[in-house]
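Just one chain follows, in the form predicted on its own, and it is written as structure tokens.
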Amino acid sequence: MIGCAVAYELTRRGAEVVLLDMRQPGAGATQASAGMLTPYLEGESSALLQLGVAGLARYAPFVEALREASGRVVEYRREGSVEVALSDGEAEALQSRAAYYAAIGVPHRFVAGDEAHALDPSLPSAVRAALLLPDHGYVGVHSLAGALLAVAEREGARVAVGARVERVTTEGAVTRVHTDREVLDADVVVVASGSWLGHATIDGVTSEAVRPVRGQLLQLSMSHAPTSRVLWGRACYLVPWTDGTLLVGATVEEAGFDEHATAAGVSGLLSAAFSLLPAARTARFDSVRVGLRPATKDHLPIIGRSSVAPGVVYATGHYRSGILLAPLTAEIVAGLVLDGDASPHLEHTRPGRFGL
């Protein structure tokens, strides 16, 4: 996804672009991501948070402008997501994250017993307490990658499918590009590689700035979504399509670069969602994706033109916020390298506290 919209925003300001990937773009970490848009719920430090509302507060614009360039339906919603306890517990670590939000300004509802069910009837009976985000929402990944590509391509852009990426250099004023099939040489090489940052050395330099963490996501297809709403539990969220899909996801597994399913990660998938949404039980299963989040130990993602080599700009390591962040990545690189503008942003991302 970051590297679709990079060469989006690239491509549409006038730069020519040629996109590598050793599969189909959209095909890694990407076709296993629900397609969350909630920063309040996953901004692990106050800077992740930062990002994550900036981030946020581009979608609406960013998919308008993308919708009028494709001419396809790209699925948004911004219904909000709840926050569900299940457990007393549960129920005062909500309260307690209500009165972070009353501090810093954060629109929310907190609600606890019968009037629970009240906010949305698609919850167990188990309830507890429940917090509303109204903000949050999501973004259909599939169709959002596809319009990206389609724009992209339109507008100039190569696409090289199934090119691997061996080797970067720099060679005077040019960056070249070694692949398994060919040379290529640039003014600027954005690398957005994800997991795959160390499987190519870059001016003789191979990174373990980044390492895999793999997810599961299960597929599920009921005749009307029960809610239309993101849910959040203590061990899955549940993504409701308007067309009677649901995501549940997603685990996280330190599992290298194994990408295959599990029987206990769908096995305990299916348990935490049926506690979550009675409803599920009757469900179809469709099937389970798996990806690998491009995880860095600080938790932040790797923007910034590199400190060692002149011609090169990360766009990486967005581990469980990829889609979230893809427009304001999109806008940061492309401001970057067309424009030399330097975002507020790239403080908190810069590559050089990794060495990159």
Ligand SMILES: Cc1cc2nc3c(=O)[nH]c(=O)nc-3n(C[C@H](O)[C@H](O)[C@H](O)COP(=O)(O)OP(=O)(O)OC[C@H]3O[C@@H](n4cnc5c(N)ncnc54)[C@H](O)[C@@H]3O)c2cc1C
Given for the second form:
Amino acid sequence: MIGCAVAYELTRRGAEVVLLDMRQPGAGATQASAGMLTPYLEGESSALLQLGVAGLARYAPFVEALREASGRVVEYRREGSVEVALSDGEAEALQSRAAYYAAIGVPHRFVAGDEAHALDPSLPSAVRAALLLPDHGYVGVHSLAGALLAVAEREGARVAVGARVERVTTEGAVTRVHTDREVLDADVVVVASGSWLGHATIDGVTSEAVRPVRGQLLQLSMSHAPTSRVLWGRACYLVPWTDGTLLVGATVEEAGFDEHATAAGVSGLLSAAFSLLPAARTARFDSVRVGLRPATKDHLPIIGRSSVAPGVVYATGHYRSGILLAPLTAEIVAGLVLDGDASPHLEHTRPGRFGL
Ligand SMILES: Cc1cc2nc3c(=O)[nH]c(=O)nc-3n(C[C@H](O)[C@H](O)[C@H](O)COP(=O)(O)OP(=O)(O)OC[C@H]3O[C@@H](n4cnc5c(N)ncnc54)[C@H](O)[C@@H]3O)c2cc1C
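Given the form predicted on its own, corresponding form predicted in complex with this ligand:
The next block holds the full complex; its first chain is the one shown before.
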């Protein structure tokens, strides 16, 4: 997603771009993503919350411009998320979160008892409380990545599918990319290699700043969408598309670069889904997807100019928020590469904090 969004933004702004991917672009963590745009649920630090909120603010104009430029359908809805409490303990925790949102000025609505069920009739009758965050939403990730790539290619980007980058080196004023099939010279190289950052050397250095965190996600389909909102429970979340597709995510596992699904992962997600949305029991099981989230130690992405290699800009380490942060990341990177603009967000994302 990050490479596609950056290529899109740079080509639109007139840059000559080559997008190198050892797979098909979009076939890394991106293909497994749920596409939720839920910064208030993911903002575990104030820096991440700030980035997420700024990322969400970019989405509507970004998708609108992309739909117009590509002529494609990109599913994008902002009808909110509902966090669900199924026990008294969870209801108490939800009430404290509501107090926190009130304190920081986040629009929300907390309801308990019968009112919770009335808020969203798709919820189980056992629901004790629910917290609606109306600003949240989701985007269809495959259609988004496909449209970004199509526009980038139409605007002149060359997409080299299956090209593995082995090394990036600084050669005087140019930065040289050595792939398994060609050598390319560039003014700037944007490293958007997700979890595989450490698989290519940059000026002789192999970095361990990003590690893979496996996520399994299920795709089910129902005859119609049970709700229009993202549902968020203790052990899973549900993303309902307009066509009845229901995404159930996600496991969070330290499994190295293993991209296999597991029986325990699938069964855990299914039972969590049934307790959040009983109607999901009769859904068709379509597929299980597995992706490696690119995680940094502080869970903040690495975006910005390298403090070591002058022609290298990083855009990786987006962990659980790469879809949410893609438009913002593309804007920051294009501003940096083409105008030398230093966005205030770079303060939190400096590559230098990991010696990069
Ligand atoms: C189950 C799951 C659910 C998620 N849900 C959400 C969500 O709801 N909302 C959200 O915002 N985020 C979500 N995420 C996180 C999000 O998917 C990631 O943050 C995002 O996809 C990262 O995008 P990326 O482009 O950096 O990485 P990737 O999509 O992994 O892309 C990296 C690309 O780099 C290529 N590459 C790597 N090394 C090389 C090399 N040496 N040479 C050539 N090519 C190379 C790979 O082939 C790959 O295509 C989820 C992730 C998972 C796994």
